[in-house]
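The chain below stands alone and is given in structure tokens; this is the form predicted alone.
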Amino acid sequence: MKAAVLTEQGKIKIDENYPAPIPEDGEILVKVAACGVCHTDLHYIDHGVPTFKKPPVILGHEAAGIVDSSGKTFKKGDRVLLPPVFTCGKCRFCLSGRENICQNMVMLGNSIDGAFAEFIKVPEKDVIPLPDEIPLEEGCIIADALSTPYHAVFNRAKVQPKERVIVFGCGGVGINVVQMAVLAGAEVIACDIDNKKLMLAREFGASLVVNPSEIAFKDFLKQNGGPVEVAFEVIGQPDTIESAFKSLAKAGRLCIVGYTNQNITINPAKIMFFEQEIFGSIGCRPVDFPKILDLVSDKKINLDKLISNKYKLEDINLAFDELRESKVLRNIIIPAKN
């Protein structure tokens, strides 16, 4: 089949023929309709992450598509998404109903090889029905750039209504934190350098923006209501994790979404003192996903506006290269021949 495959020397390259999935018990092939271009993505081939399964391996992990051998609960032609990671369900996080930081996960594109490629071999147990009123390319991106969102808004910030929120990075992922913490019924300010992004921030329900090249972070808070209840940094910066920080009000609360391995210098006095709370959150719960599809489905989740442009396997670092120009929300992939 063909497949687009990180090589060991960090690049991305097509293969032509590369070694087609064959289901084992418990796993059914998927034809691969559409599979999201990530940041994670790009922390494999640009920033020296190693993928847990050595090079080669195929990427991508933000998938749909369409069963091409039935199992026991699905049957060829049902129309799928894809979860990016598959749980163990026995660990003390699954049991104690976290199992998005599973201790035995498998990520495609990861652990296993994933969506950049024609077909795909998943654990069927895993895999969730896509709704017929779900276009199915499109539908992909519920399966990351979606469902890390509202895990990070209704799981772990547990944004409540008429609280002030600020997104830090209005990216893929960003500017679809903005849009579930506007549906939880909270005033969102939204940060970014591009003003474009910020528009669009406007259209999916920001109060305000901002953009910190063009005036002082401090300033605009004195000019706009203060510190804030919550703030999300999805960027992965140092630097916007700490001007995330500095936004909190007391009793504030700070989700970090974006990743970066590098260290940052946070003041714990006023983690003290004002009794805030600095917490990560990764991923989704698969109980989740319904919810998610079905605010979908209902058009309380606009799925319209995210998708940038639809690019054919081959042209895949055409893809990557408008995501490191951060020219884009999100790109797809649609690997297989209709």
Contents of the next structure:
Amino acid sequence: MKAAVLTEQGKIKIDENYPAPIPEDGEILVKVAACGVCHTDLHYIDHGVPTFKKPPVILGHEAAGIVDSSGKTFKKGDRVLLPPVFTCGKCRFCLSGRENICQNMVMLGNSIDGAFAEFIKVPEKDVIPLPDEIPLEEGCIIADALSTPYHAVFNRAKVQPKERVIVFGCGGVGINVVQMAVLAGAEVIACDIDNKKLMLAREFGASLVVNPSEIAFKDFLKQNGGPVEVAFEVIGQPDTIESAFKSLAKAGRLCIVGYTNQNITINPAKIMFFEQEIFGSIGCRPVDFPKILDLVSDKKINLDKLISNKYKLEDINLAFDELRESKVLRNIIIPAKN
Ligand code: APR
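Could you please show the structure of the form predicted in complex with ligand APR, as a counterpart to the form predicted alone just displayed?
Once more the chain from above appears, this time first in line as the rest of the complex follows.
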């Protein structure tokens, strides 16, 4: 089959004859219809992360497709959504309903081959049916770029109606943190250095937007109601994590969604005196996918404006270049003819 393989750090090559996966017991084969190009992939390509399997590996963890080999629940032709992470169901985190941090998690396009390929094999127990009304190309965005924000907003930060929320970074993931926080009834401030993304954030219900390359962030906050109850950092940079922390009011909560392995400097006095909280958020729990699909089916969340460009597998490096240059929201790869 045709696959885009990360052969060594920095290099994705198209392999026309990559061995097609053969499903084992409990697995099904899925023909990939679409797979989103995520900044997490860029971390793997450009500098690696400690949990990332060494190349060669097929990247791609935001996928939707069509079942190609029937299993116990799914039959050939079924439309499905693939969660990015498969869980063991047995560790203490799975047993306490926190499968998204499963001790033995297996991640597509990280610990095992992902979906930038014509076919992929996946454990049938983790596969999610995709309702007919949701196009496959939008479905792939739900897998991660929408499910991660859902978990961050509703399960981790537990955003409440009327809370003031700021979202640092309105890229493929952050723009959906904006949508989810608006849905939670918050008053949302969107922050990005790209005015086009800020315009979309406004369309999605952000009541204020700020471009920190145009106005000092501190001044903006002073002029616009002061500190906030909740800040999300969805970029993965030490300086924006620090700015997000500084924007917090008394009892404020900082939710870190962006990835960086660099240290940050934060003065703990404010955390102590003001009872502030800092916590992370990663992925989403299996139990949340049906709720997220309902939000999309009921048109409470808008996905069609999120797809920037669609590329064939052969053009995957172009899709990554555009993301690296912050030119796009979500490029998607269409690996196979359907
Ligand atoms: N201030 C504000 N916005 C910024 C800044 C900055 N200093 N630097 C970059 N941005 C904006 C970019 O303009 C872009 O819109 O951050 C956004 C990042 O979005 P994407 O590149 O689309 O990344 P995304 O896929 O959304 O992932 C963001 O979340 O899940 C993690 O690993 C992922 O760390 C990554 C983060």
